[in-house]
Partner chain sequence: MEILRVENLHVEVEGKEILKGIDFGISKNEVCVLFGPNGAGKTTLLMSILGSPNYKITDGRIIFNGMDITNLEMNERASLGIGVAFQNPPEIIGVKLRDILRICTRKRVNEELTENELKLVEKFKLTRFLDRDINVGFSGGEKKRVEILQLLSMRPKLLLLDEPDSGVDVESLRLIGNEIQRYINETGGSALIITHHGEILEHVDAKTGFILLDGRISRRGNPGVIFHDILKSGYRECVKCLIRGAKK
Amino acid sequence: MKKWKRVDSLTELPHKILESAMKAGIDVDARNRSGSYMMIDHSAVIAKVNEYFKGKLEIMDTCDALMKYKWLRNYVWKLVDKEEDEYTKKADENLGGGYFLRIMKNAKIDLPLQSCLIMASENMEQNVHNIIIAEEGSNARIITGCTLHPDVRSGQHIGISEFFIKRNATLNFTMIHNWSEETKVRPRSAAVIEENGKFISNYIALKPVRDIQMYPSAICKGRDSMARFNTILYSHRGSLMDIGSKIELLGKNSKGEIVSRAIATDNSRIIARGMLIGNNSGVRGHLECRGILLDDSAEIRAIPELIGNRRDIDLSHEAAIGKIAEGEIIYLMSRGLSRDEATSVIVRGFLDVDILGLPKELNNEIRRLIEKTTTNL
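Now that the sequence is in front of us, could you give the structure of that chain alone in the form predicted on its own?
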């Protein structure tokens, strides 16, 4: 496996690497980013904070951070159990790196941080462990892209991510997966949110993949804490996406929401799971899953779970799976579109990024990515 050298700018990397990164939402010139991290295979090629934000945030490779900070050992494997399954064990035994992102106390970061994990070697197993700490009173957005070199067809990605949202902190985290039909993907992630903290996690997967299995969890530990998971999925060409989210509402008056939009076609399967657990008085939670089947070869399963352990809680869910209404297609065709073009327009409208609650600029970036992916399905 090639050892990649460090660079001062993402623009110094080969064109094909940059091409893949951009498809996963990465801004190559980084002018609209507060900092950048990129790992190719198991080589951290850049971990850089933009000058304006120095002292407000920190970006390092996880291995480097563990060598620099002894206290970081108190965060590693605290939310995800290293013995959970064969994949967590592999990540623990064969750590290849990952990103350490820390937003400093009371720092308000008005441009997103970005990170990118790329597999550039055929049939490799990429093992990463990411640690994200939003210190007290901080506010930041992160966009992460995971992808393959254009010439690589297969591999396995194992990504461990642990998020620590301190008191009065807000973190908006967006992950975009851009894999291939022969890639196996196993993210394992968890977050803990302290008093009045907010954690919003957005997950977007639009390209074919062999199979993805992930079930991120959030613990709303503090009073008035909040967690929200938003998921946008487009599964096709035999892909299996087994994707869910879990929120445990431990803090008094804490809130949780899980929202997913799923489209399946071409002999693919989506399993959309969701769980809300109410364990304290005054907690509220809602779970929503909507799916569209584009043909009879595909399958979507919605599996919502609500668990209540107090009488004064409010948990709800709704799920709906169906097809595109023929009347909508006929109307658009009457306006001059072909059937395929009409289907694409409806799909793009269904995969509405407004549910993600992103700022306007980032919202537009994600919308352009979805439009590029779903044009002429």
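Next block: the form predicted in complex with its partner chain, after the form predicted on its own:
All you get below is the one chain by itself.
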């Protein structure tokens, strides 16, 4: 496997790499980002904070960070159990990098941080471990992409991510996956949210994948803490996406929301799981799962679960699967669109990025990505 050299700016990287990174939401220019981390195969090629945000955040390769900070060991494998399955074990035994992101106390980072993990060698196994710490009172957004070099068809990606949202901190984390029909993907993530903290996790997967399975969890440990998972899936060309989100509401008056929008077609399958666990007084949670089947060869399975063990909690869910409503198509056709155009407008609307809670700029960037992916529906 090729060893990649460190670079000072993303623009020094080969064109093809940059192109893939851009498809996963990376801004190569980096002017509109507070910091960047990029890893190709197992080499961290850049870990850099924008001048303007120096002192407000840290970005490092996890291996480097573990050497620099002894205390960081208390965070590694704290939320995800390394014995959980064969993938966590593998990630523990063969750590190949990943990022350490830390937003400093009370730092307000108005430009998003970006990170990108690229697989550039055929048939490789990429194992990463990411640690994200949002210190007390901080507020930041992270956009992260995982993707393949355009010449690479197959591989396996195991990504461990552990998020620590401290008191009064807010973290909005958006992950865009761009895989291929021959990639197997096993993310394992967990988050803990302290008092009055907020964690919003957005996941977007629009490209075919051989098989992805993940069930990230968030524990709202602190009083008045909040977690929200938004998932946008477009599954085609025989992909299997088994994707869930779990929120455990442990803190008094904590709140959880899970929203997923799934479109399946062309022999693919989606299993949309969701679980809300209400373990303390005054907690509230809602789970929403909507799916559209574009043809008869695909399958969507929605498995919402609510678990409550206090009287004064409020947990609810709604799930709906079906085809695009004919009434909606007719409505748009009456305004001048052909049937195909109407279908495509409805699909794009259904994959609406407004649910992600992102600032307008970033929203528009992701909307453009979705439009690119769905133009050939």
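Residue numbers count along the first chain shown, from 1. Take the two forms, superpose them, and find the largest set of C-alpha atoms that agree within 1.5 Å; that set is the rigid core. As the structure is a prediction and not an experimental result, all values here were calculated from the model.
J.: Would you say whether K68 is displaced between these two forms, judging by a C-alpha shift of 2 Å or more on the superposed rigid core?
T.: Comparing forms between these two forms, the K68 CA shifts below 2 Å.
J.: Is the C-alpha displacement of A342 equal to or greater than 2 Å between these two forms once the rigid core has been superposed?
T.: Yes, because once the rigid core is superposed, the C-alpha of A342 moves 2 Å or more between these two forms.
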